[in-house]
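Below sits a lone chain in structure tokens, taken as the form predicted on its own.
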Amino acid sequence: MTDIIIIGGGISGLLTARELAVAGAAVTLLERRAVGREASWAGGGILSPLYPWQAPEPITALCRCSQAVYPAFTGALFEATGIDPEWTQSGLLIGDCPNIDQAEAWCDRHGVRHARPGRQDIGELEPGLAITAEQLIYLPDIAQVRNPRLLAALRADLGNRRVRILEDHEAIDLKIAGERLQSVGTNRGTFTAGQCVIAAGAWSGLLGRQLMPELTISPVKGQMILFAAAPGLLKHIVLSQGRYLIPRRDGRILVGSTVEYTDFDKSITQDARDALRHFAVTVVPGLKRHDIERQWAGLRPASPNGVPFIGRHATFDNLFFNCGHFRNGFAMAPASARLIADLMLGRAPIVAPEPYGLKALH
């Protein structure tokens, strides 16, 4: 017997799940095609908006309530499961800070710690580096995980869970009865359960449609490229032009990322890496002596204003949904996941939930 059905197997899905199972509920997720191999496969595992004082307080809310929780939490999965998700607090260096006043306001007024290097501080941080400090700015608290691990984590504690997971099964049909979801159709059959969750990412929008035409999600594209590097070359998430490089433990470098409105077009494209590498050897002019390993892309649920939708349908009691979270997925997952959980359980909830609801973000 089903409790809830999640649609969707990304970061957002899964942590929905995990969160719901731990509080004793019977959870089935359906996924479309293969769990975490999404956008949140695709994505850097940047646990912070690129330019936090840019982002709405909504998103600000959820990304601090994550960042507290993710030392611990990813140290409880690596214990469980024997998979590391490669928490790093490496730091974030942001070389091209178009208002560094604004941003060091920010972070005084949200209590993060953050510097203002000089030229000979660049130096030891990163000498491999060539930006200037003229509007360099430091966010030495800031961390990152290795997407993939994480994902890879997450499946393995749902198993312990007991969370039924159902790859191939992509929902295409929600049947209502009343004032309620009946049921979930699959093109592998129909599913019942007590409340429905829709977190599937790019595609909730597509799904959510026929009973909410104001969950406006749309896809955009984001291609990346990865070096294979050695340890040592750079240590920091740098990000520059609104592109970033983020070093893993094993000395690779990815680099991110483009921003396309492609609709559901997930192509790589020579324009993309040839961009894309020469932001990084201009940056890191050391990457010039390595090579290019792997390029891919991926589709980011965009919402208008990159607030992610969450909460409950206003007519529909037992429907659900956590999406559009856009490029901050990783960032806001845990406490995303957690305030659908407190909601749909009727537990006092982690964050105000009034800004994230459907109403609210039009």
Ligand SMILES: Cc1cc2nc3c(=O)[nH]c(=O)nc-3n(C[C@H](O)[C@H](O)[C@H](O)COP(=O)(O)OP(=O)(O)OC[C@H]3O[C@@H](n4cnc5c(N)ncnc54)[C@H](O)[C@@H]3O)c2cc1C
Given for the second form:
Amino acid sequence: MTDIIIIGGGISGLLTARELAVAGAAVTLLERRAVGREASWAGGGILSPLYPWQAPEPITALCRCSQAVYPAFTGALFEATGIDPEWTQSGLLIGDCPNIDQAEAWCDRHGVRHARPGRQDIGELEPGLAITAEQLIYLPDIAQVRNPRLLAALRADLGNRRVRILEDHEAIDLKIAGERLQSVGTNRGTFTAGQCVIAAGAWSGLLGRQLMPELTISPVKGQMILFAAAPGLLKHIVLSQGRYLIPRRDGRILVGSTVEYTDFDKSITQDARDALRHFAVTVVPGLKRHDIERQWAGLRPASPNGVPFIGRHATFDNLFFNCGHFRNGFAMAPASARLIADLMLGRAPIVAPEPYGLKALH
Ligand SMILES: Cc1cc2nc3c(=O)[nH]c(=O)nc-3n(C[C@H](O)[C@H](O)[C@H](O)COP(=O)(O)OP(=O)(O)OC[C@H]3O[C@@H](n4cnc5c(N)ncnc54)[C@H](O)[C@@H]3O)c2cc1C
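In place of the form predicted on its own, output the structure of the form predicted in complex with the ligand.
To see the whole picture, the full complex is given below, headed by that same chain.
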């Protein structure tokens, strides 16, 4: 028997595994397909909600704690594995910002640096940008990670820490005896553990629905395109009217994303490709010269208001959950993993846990 079973190998499950392994637990991670290939691979890696002042306070709390640890955490992963997660403080430029006064007041309250660049400043910050200075706000400290690389580094690090990762193992049912979870049934046999964490992303609700009908998580599709651009064309993350461009260190530029309620369908569409390309070349005309290298879609695990479910089952007290991070799974990941580990190990929680419980208003 292993101490702890984690179901799901996205950023939530991998980081939970790491947090628990660091604390000395014997961890087995069950992944239905391959680790780090679903929403966590498909996302953009921006380490902040797009419009942070619109996020509910429990999201802000997890983001702020996570932002504080990301540089050291990604640095340690790079050192341990040789894989660079490319944590980069690109800064975020938001054009057509709704409620800019509210945005500035929020930044002041939370100690987030901000500026309102004029036309000349934009020219200096981002010469290739074709958005006006109207309603523009700049948050210089917002950072990004290259999420596929962070996932690869995490996986390698878990291997070094002797976490058992079992791919092609789909958790199918959770078996209860009395008031405890007894075992997890999979397509490849049954696993028993002292404690179990559901971190199965958009699929968490399906898995937990017998025991946790309140775990209301639904899939929300997001499509992205990737331009094979050259370094220097864009330096900052740029957001306008809900869409964004993310420049990677090698010059590639991601453009996202759609928000589609199409159940578990992950197909990509020409309409989305055209709309994202139109947005991209309008904001950065220089992109017209570059090809789209790739298009993909992922399923965000959406809780009703974006606040994740992190906590312990009220009756089956060895059953835990860390899921439903919707659009901000990377922005909240380190603090979410720390919180669930705190609750499992009886440590003082990093943030007040109540807003994330099953009975909280999500
Ligand atoms: C287009 C797009 C852009 C995004 N951009 C950002 C961004 O810029 N910043 C940000 O912070 N967030 C972003 N997100 C959101 C972020 O990607 C997610 O919130 C996060 O990846 C969720 O991680 P997860 O581990 O909970 O889920 P996932 O990464 O989906 O992982 C869940 C895992 O569980 C496995 N699984 C499911 N069911 C079972 C089962 N029964 N048994 C075993 N394994 C199972 C799945 O195969 C999967 O590997 C974006 C998402 C998308 C789609």
